[in-house]
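What follows is one chain in structure tokens, specifically the form predicted alone.
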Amino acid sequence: MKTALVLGAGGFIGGHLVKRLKREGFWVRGVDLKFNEHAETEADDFVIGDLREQSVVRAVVDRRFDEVYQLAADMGGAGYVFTGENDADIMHNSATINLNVLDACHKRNIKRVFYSSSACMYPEHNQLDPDNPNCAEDSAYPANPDSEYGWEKLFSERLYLAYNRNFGMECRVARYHNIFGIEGTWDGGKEKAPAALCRKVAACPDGGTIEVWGDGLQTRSFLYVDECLEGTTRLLRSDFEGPVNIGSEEMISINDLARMVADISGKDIKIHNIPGPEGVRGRNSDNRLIAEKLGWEPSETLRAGMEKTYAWIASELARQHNQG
């Protein structure tokens, strides 16, 4: 049987590509700070472990695993990310998870790595326009990330590309476009937008008006999270060492997504648009590298990821308001 290793295993996509890889066949550990708060763990084995701590990680990579997934990191929405208050906390507990899980594949002599990093590394000179941003793979130097979050997903990306370089590792890097879908983060400050959005309406009433940060017409592209696994676990199992993006190239602006996820709801909701932390003016995926190396592209729009997610979070709303 083949087996996977999950860190980050308690978090939104962690939790679905535990899944997917029990569908496969794998036995699988997960490691996580936390149980999944949506969803009973899949794993055959979940470890409660900081993975900042050395010997957590050293205990976990206990053996060869087939593939490994590293998606274990301090991130958030936009609320978590730009407002300047978590970067210490962000650097350092994300670069020091990537160091000790590399050292420790390395000394396993595992191989096959799979790095999340993010679309956050961008430069942010190329996502001024809302209408055109550059987000393709080689446009990311000379490097301006707008966030230290993105700065810490550039050093990253290149660690783990030395250690296939210098110690012959078969690493694989993704640069992730807003992930959403059921399951995830929807309240509490680390929610990223469909699911902010998704809340908002749903615990509005008919009539009603919910607040945007900013604007509103900054854009970004969404990706359904089963989309996201597809992309990620092709990448991995492929020759192709990337960095590629995993994401959508449907771009729509905050107010528009706002407005679906009303008309989603069957409520006439209005929008107020606040001050607030709004991260770059564009960023929408470019598929083009990953459509010529994987020879694959997300097939959902996200109207139907939305949809389901809509429906989830309304009814966890409703469970939540009823136990309360």
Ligand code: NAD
Contents of the next structure:
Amino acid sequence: MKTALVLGAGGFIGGHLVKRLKREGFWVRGVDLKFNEHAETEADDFVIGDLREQSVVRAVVDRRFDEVYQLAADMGGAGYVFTGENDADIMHNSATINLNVLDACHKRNIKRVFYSSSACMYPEHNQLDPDNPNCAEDSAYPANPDSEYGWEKLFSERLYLAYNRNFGMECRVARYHNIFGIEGTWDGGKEKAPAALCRKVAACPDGGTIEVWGDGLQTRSFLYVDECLEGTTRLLRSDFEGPVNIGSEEMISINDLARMVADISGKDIKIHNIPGPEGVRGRNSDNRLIAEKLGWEPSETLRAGMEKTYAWIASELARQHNQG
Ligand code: NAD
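For comparison with the form predicted alone, please write out the form predicted together with ligand NAD.
Let us now look at the entire complex, which starts with that chain.
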């Protein structure tokens, strides 16, 4: 039986990945600081542990796993990453995890490790025009990410590739672009725009108004989590090391995304734009490289993913309401 190790298995993407690997027949160990809040884990073995501790990482990397997925990171949405208040934690915590994971995997002679970098590592100056952001993989340098979260991702993706060059490892690096879907964080401050808008619309009465951060003209693209995992497993099992974008090319302004959610809900809802952290002006995935190297790129529409996500968040909100 094939074995997989999912680090960050209590998180959003990690939780979905465990389910997927179980469906594929893997024996799966998950590790996280916490269990997933939204769904019971399907991992065969789930270790609650802090990956900043070298001893913990050595203990969970106790055999030669066929596949290792390193998704653990100190992260959140714009309200967590762009205020500046969490910069030292974000850099220290995530870099320490990646240093520990690579060291432990190398010493166990594990070769294949997937690392999730982020589109946040792309230079800010290429993302000032909301209609024409440039996120081609080779536009990464000279580097100028707009957050310390992006700088840490850049450092760590280089670290994984350095282990490939110097120690014969076969790490694979993807740059995720705004992954969303069911069973993700939707309140509490670490949620991202799709989930936050679904929550606001679901909580809003018909004819009411929701608040949207920024002028709403900033653009993004969003990828449904199932497609993200398809790209992730394909990349890990391929002979291409990356870094490569895993994202959608269907770019939309945040106000238009809010209108889409309102339309899905069937409610008549007005948008009130308020000052708030918003990140770069424009960001969109560029899928030319992944299509060339893997012969695959995501294809599900944003609307299809948002319909599933809205239905799930609306039911979670109703459940919370009934309990409270
Ligand atoms: P998430 O926050 O839901 O999952 C990350 C998990 O890592 C959390 O469950 C957290 O508890 C765990 N973790 C953090 N510090 C830890 C520690 N010291 N020890 C053990 N576990 C620890 O985030 P996600 O959306 O599932 O993202 C997974 C990965 O993908 C992250 O590396 C993230 O940076 C990257 N990424 C995500 C997106 C996105 O849109 N979701 C975009 C770009 C990159």
